[in-house]
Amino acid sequence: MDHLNTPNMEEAARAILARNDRGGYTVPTDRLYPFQWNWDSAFVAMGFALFDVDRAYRELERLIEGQWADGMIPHIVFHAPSDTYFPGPEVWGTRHAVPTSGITQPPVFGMALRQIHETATTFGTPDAEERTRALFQAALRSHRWWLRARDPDGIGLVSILHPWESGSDNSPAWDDALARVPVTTKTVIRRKDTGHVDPSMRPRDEDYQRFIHLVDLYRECGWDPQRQWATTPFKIADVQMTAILARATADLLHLAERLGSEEERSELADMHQVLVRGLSRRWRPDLSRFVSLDLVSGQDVEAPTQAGFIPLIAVMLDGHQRGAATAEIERWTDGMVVGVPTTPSWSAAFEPKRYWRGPVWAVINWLICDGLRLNGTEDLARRIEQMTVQAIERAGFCEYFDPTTGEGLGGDTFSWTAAAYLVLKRRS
């Protein structure tokens, strides 16, 4: 797919969303990811909102069919069986009416809900307020779960207990913490991903052994958040996750001004203040970015990854910080065919084709550009958006892209890349 004209690309993007529709929910791509993923669906819903508001609402409504009683929205909802993905519901053993995984993912849900509601209001969609109210309550329950289960000590940062929760599965940010996790598992590992995608583009077998060890551990905890918190060897107060939660909280607060009670508005305002304050303390002037905190070792996570820039979507930087962060992002993109790499080329951990160890992801650029705009850096945001759009137009709707060549990598006909194209093309 080389240099297709814009109308055809936009039609192709919509066609991919239609192709990956499984009855009100969207799979990321066929076979490689045959179920509904949490943050994928939120990004996809924002893409749908540009041309089909009803379908955008439906995406979020299908996702919360898997919401747990305690408020957690799982990272996978297994609406229909498939044998093309591991680990399936039998490995998770969560015993819910709708089978789900037992961990979560970045809560982009609230961000998507605000965008969908505002689009629906613009077009005068008849049942918009009723649908938004129901989804708002689901989102609020989820945010309460985050602070209760993943920041029990009230430090203003929420933690991930599994690399998969971050969305950045094999990021160099987790290398030190994962080294504490044994490679032994009680589950027989039957990887399916490397049958669909070149193994050089995927996490290594050793990574998967550690991933599944954690799944085994949490299953033995009965998926009880307090037991998991107490026993895990992997506990990272993650700035990317906290930033997305803070931004989504701000978006829920905006919706609450019209749709929520006074108590809910006050609760969300307090929640937002706590999260922004926690994030602000994670800025490191010597690195020109934010850093996560390993709660087991007590050490900063200094490995350079895209997570260090995601707080821009939630925190207003001062002039010096803004200049430093902008210059650092420019340094990461310098010499790249497409930026922003998830690990910079000068890092010893950089692998331009291996999943979250270097490749460019359209949705990460979407978030970074949102953050740059919030902080008044329009020109750089526009340049990154244009690079992203051009990469998709050259290589197609791939899962991710080699920053050094622009080559498309991973799965093809990818839903959130299609959604990102529709959104970023209009901005750039």
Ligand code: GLC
Contents of the next structure:
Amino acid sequence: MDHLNTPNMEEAARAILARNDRGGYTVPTDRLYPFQWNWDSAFVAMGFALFDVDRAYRELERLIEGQWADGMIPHIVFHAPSDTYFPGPEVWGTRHAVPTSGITQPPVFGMALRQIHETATTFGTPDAEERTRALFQAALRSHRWWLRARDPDGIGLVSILHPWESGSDNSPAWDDALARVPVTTKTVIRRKDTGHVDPSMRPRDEDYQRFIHLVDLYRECGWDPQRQWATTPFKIADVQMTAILARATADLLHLAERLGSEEERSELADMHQVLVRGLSRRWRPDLSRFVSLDLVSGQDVEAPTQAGFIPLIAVMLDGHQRGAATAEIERWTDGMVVGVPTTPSWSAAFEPKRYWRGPVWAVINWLICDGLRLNGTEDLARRIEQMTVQAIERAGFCEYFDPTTGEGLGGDTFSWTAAAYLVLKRRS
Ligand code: GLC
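Switching forms now, from the form predicted alone to the form predicted together with ligand GLC, please provide the structure.
And the full complex, kicking off with our chain again.
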């Protein structure tokens, strides 16, 4: 890989971000993902913040060009056409001026905004306050959307209505719920991903049909959140999503203390309390992790996946929980060349090379480490950060890594892996 010939990996990481720049926004990687993706951009913006605050702001500003009138920030913004990806704008059939998908992704946005603002303030960037204020309002509108559209019954957990919303598209966590979704589609499926990447690393065709069945269904609901909520066979109150929303809410509250009104502060504080309470109820002592809830079947989602540890970024565990969660993360990582696997090797669902069924993602490790640090578990956080940095140094800025061999897999020259490298390298 050409970037590995560059002596300085940090330079190489910045070069990837430059190469994937399409004019103020960054594509996750060329061809496989040729548009702007929601949570990718938030991670990328935190990477940019380390060396180019203006560009970091720009990434978020371009993302909210896709924000809907009801506050939702879509998972893809199709700024410019490309024929290397399916499903494109014509399949989604949404109405926003800049074409977008019709579903969302984890709201890392608020976490990124706080970090960018703090860096900008440290360096005395002249227009920082004004830019932060505008993005803060966008983030607040999106958090209101989350609670209104995705927790209408006020249980303190927000739901995903499509596996792609979770960001962990092909996770075993969705298997039972996805099995209820018919494989019939109105859209003709023309997969492009398997032309770019080895099909054995990508979702199976049958799962893809179910993914598209849901897109067809929601398009027929006119993308109306209430109709979708009422008709969907796939509705999971997800602890990873809720944790990211809760953490981002805490970060927005922090910003509101400087820039917001009294009403905004109390609104965010209430939102935060509701989400943290909801999450705290999802701890399962017998599993040493948090579990999501399938709202259609009423069952806990017990499949072991990384999602069970993401609440550490939002919830302060008690001593017993902290010890148990830390031991469990270590158990998942023991014997692996690179941890933390997204599914542990002892699970029947473990596939070390297939999308979200075992491989390691640098950005997931970043979140897990933030959670461990917040909970005072510095040592393990540092170990995972070092392991992640070394994996990237060995295999390059790949989309993800085989935990059993360290091999780099999926797309190459990946933006969020480059951003993760820049951030984690400084810490390790
Ligand atoms: C895949 C991942 C998702 C990511 C996207 C772009 O769909 O599962 O998390 O946002 O690729 O990188």
